[in-house]
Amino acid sequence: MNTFFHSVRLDREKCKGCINCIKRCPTEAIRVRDGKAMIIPERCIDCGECIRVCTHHAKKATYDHLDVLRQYEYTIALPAPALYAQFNHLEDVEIVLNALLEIGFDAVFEVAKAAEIVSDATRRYMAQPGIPKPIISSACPAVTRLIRVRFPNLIDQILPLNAPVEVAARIAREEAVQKTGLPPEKIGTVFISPCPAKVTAAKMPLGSSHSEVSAVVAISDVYPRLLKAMHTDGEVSPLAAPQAGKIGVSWASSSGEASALLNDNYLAADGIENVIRVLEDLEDEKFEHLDFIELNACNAGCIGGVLTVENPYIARTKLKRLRKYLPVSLNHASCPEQKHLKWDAPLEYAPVMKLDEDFAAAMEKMSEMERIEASLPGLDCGSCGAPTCRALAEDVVRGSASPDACIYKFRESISSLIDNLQKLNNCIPSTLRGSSSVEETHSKKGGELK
């Protein structure tokens, strides 16, 4: 069984045992047992949906804090394009870039720059003959993990290129080594992330044997410090002009990546439920005439990540305003950068939903699961602590739950037990019934039983 790193964690002290999270988890990775939620690690894809819907704040994201800068002699900020959409009336990206230097970074490499490089490389990849289409974006690690565990037949259609943050980290580290003369391990590449899935990707990359991202901090952590350091009165320290244009910055919102391909034959979907619907339809071969599919687990794209601070739809408006002041694009996939783009490890199916490694045993368990499911009410109410009746049936087959976890089945069992006790009581001779004997005794003595 594969081991998994997870950036989404449960705070049991705060968990109230409600079922909000189990109903929204896209891989049915959460159960409520003994009044507390539990996360099945091999199923979790760190999409952060449970963090978004938990009213008790019992789900949390694990990420680094800015004191991680002290661990390196030279640090490079890798700001996600979504960072720019958090600020009011921002007309110049350079204001944010300079603020990052003021709060302690030695250099900045925009992830938007790497996004433009990846866009150019994607256009070239799609132009090759024999490519299985539609191609699915590999930029959202939550979606890539979802495909890996739930839609393995679509793995071959995933774009085999590193996500922009990984490309940015690799290029930035290489340039810093040449500039400073420091060994690579003394240079820290720190991604400023909108979502926990990017934390997981840095620790356990997909399609790569390792990640060059040293640490991942949350936009929500960096935001208040940047506000204090941002100068809008023209007093900005000298810094090179912004490294990306509209194409790179547009990756922050849904359809930004797809529109950068300069090809209208694409589909873009955001929000994990919509993503699942698209993937199900894709498995059913309903999109055979499309060239590209962009999928984002978060609503509105990366600007809707749970580690951001702004409403995603307001952030989208801010992003549109900012793009007016930018050139179309400033970057292409040049030869030196090609080595940083392609995956160096295959993406493999993670069979976490198999009932058994042995095929015959798995089929036997499947039949048992279907039998149990047929005996359940089919209400999918979640009261048993599983998201659906089918999920409860699977838990029973796996040995982690009992059919009586269903309150309707339990009520039937209790009702049946009472009926059986009544029948048993009726079979007992009246002379042996404790209460009847007492009643008869009272009658014989002239007593009155009320």
The other form holds:
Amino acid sequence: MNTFFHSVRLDREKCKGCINCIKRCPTEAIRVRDGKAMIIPERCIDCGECIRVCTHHAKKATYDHLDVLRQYEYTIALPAPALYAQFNHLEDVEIVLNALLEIGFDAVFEVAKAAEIVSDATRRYMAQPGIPKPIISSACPAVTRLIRVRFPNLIDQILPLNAPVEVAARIAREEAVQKTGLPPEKIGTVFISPCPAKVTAAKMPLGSSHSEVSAVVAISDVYPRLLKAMHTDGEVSPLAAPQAGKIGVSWASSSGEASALLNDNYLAADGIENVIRVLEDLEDEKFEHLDFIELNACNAGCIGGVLTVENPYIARTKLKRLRKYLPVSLNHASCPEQKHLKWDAPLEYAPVMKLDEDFAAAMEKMSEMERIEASLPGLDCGSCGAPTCRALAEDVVRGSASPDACIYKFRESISSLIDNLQKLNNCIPSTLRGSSSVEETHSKKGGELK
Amino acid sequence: MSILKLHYEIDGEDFTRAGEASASVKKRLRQLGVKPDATRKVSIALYEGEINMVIHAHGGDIDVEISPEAVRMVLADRGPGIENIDQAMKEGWSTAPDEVRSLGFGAGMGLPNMKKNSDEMQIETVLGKGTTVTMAVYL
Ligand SMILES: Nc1ncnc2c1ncn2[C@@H]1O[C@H](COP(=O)(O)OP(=O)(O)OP(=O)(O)O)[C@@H](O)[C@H]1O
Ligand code: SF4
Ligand SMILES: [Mg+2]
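Rather than the form predicted on its own that you just supplied, could I have the structure of the form predicted together with the partner chain?
Let us now look at the entire complex, which starts with that chain.
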């Protein structure tokens, strides 16, 4: 049974077995074995760091291609707000929305619109008495996955609402069924995504039992097609009008979601290493008086996703310019049905770091691990295929590696082997030794006597 | 049944490294599959103790013993000692200097937090000689 779907995968052909990715993976989910990288599926959170660092392009994201449009009778584009930040001199979101229609979609539902709906719902959720604060955003699926495997104490604080793309897909499909009279399965909701984590979230959702997103395509794939279809001269009459304001569009960059809550007691962190630091501190209760925590795995937020094309910081400037003339929100106080918004499959802790199901056995393994680690050189050089000496020690007790994978250990083993051979040679009883060695002793003695 | 022993030397000069021992213990408890709630308690209590050793006592030694029943922590320093333990245990009581307060410490919540998050806690202190805090969190 395939319980793990991951968008992030390895292209074995291209992999040279270098150690760039194992060193940068925030969950230590990659090893090099037999000259090729391998991803430990239960640990991978699809953050895309390995795609960023692999100079051989051997790590890739899998996603759908635009020909999925042919599989449906009616297709709706769900553009991520990060898409708008990819274009130069974009004055009006309308131009992008119409270009989406031109490249073959039948309709567009802006994810930014759903983001405004989620912002509204979050404000209402947070106003309830007795909810555990600070609330942690659930919009970045890489972060939600990370919390699930590493921060069990924080699971109750995750915002139990669907991410904007999921809300968009649900509302869009329902509206399309009403408008077209088609059965729901003939309608394709296609997300235009900044990242692989969102691909995984659509195939294996966390928090909801199923996803209404039919397919996920990459911003980088759609971008060149869109460029050709974008008309800035105003010749075509606009078919699609903007559906979201500043609040929705701002979700594309870090602190956009948090600032939409109109509450200053928030923290927004971006970049997976920073996110981990914040989560560690949060778990140790090092922050006080915070109501909301927004965390994005990518630097600068979703505009920094690995499936975008523009440099995230330039994208942020573009987004700011675009936002300037937008109204604050176009979806204030819209009350969609709760079934579109609320999680229906609460998150459960997945203790993938656990050494053993049995505590006593885990203790044994831990002691063994400490002993092995102490015997390793502590260089964390990665040559063994594990990111650190400690990780190798862990792999050894888990039974997936040998301490001899360490080249320094191996060298030691070889030299002690040579020593032992030498000793063995010296131990051979004289009756079995060759005559030449016997003679040698004699002549030496003879020499002394002289 | 074996007991896992861990030892940490806490550098009294380096603020930025304070917290390394508690982070290391937390990682190990996670790998052992210890209940998340107990892991959190150990991590909070140990971090407060570690910070106190750095701020008030120029560092020291931490010994941690993990058994199936409990996590036992002994934090020993050769600092100035605590004059009045009852007072020190009160929420809000602090002798932290201004430069430490400007870093966000010195609210006088450390020892009360340690008490709250541990199932056993003892303080032995000799003025001018040092302080030993012993804590246990039951598993
Ligand atoms: N290891 C120690 N050696 C000497 N004095 C200590 C030690 N630990 C605590 N104290 C004394 O007890 C007081 C209270 O400690 P506590 O940890 O509760 O508060 P704090 O460290 O001052 O502030 P906070 O922990 O909130 O940052 C300290 O201000 C200090 O005077
Ligand atoms: S920050 Fe945004 S783009 Fe990056 S992984 Fe999370 S959801 Fe995807
Ligand atoms: Mg303190």
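Numbering follows the first chain given and starts at 1. In this text, the rigid core denotes the largest set of C-alpha atoms whose superposition between the two forms falls within 1.5 Å. Computed from a predicted model, the values in this text were never measured in an experiment.
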| query | finding |
| --- | --- |
| Core-aligned C-alpha movement of E42 between the two forms reaching 2 Å | no |
| Rigid core superposed: P184 CA moves 2 Å or more between the two forms | no |
| I131: Cα shift of 2 Å or greater between the two forms (core-aligned) | no |
| Rigid core fit between the two forms: Cα deviation of I414 in angstrom | 2.7 |
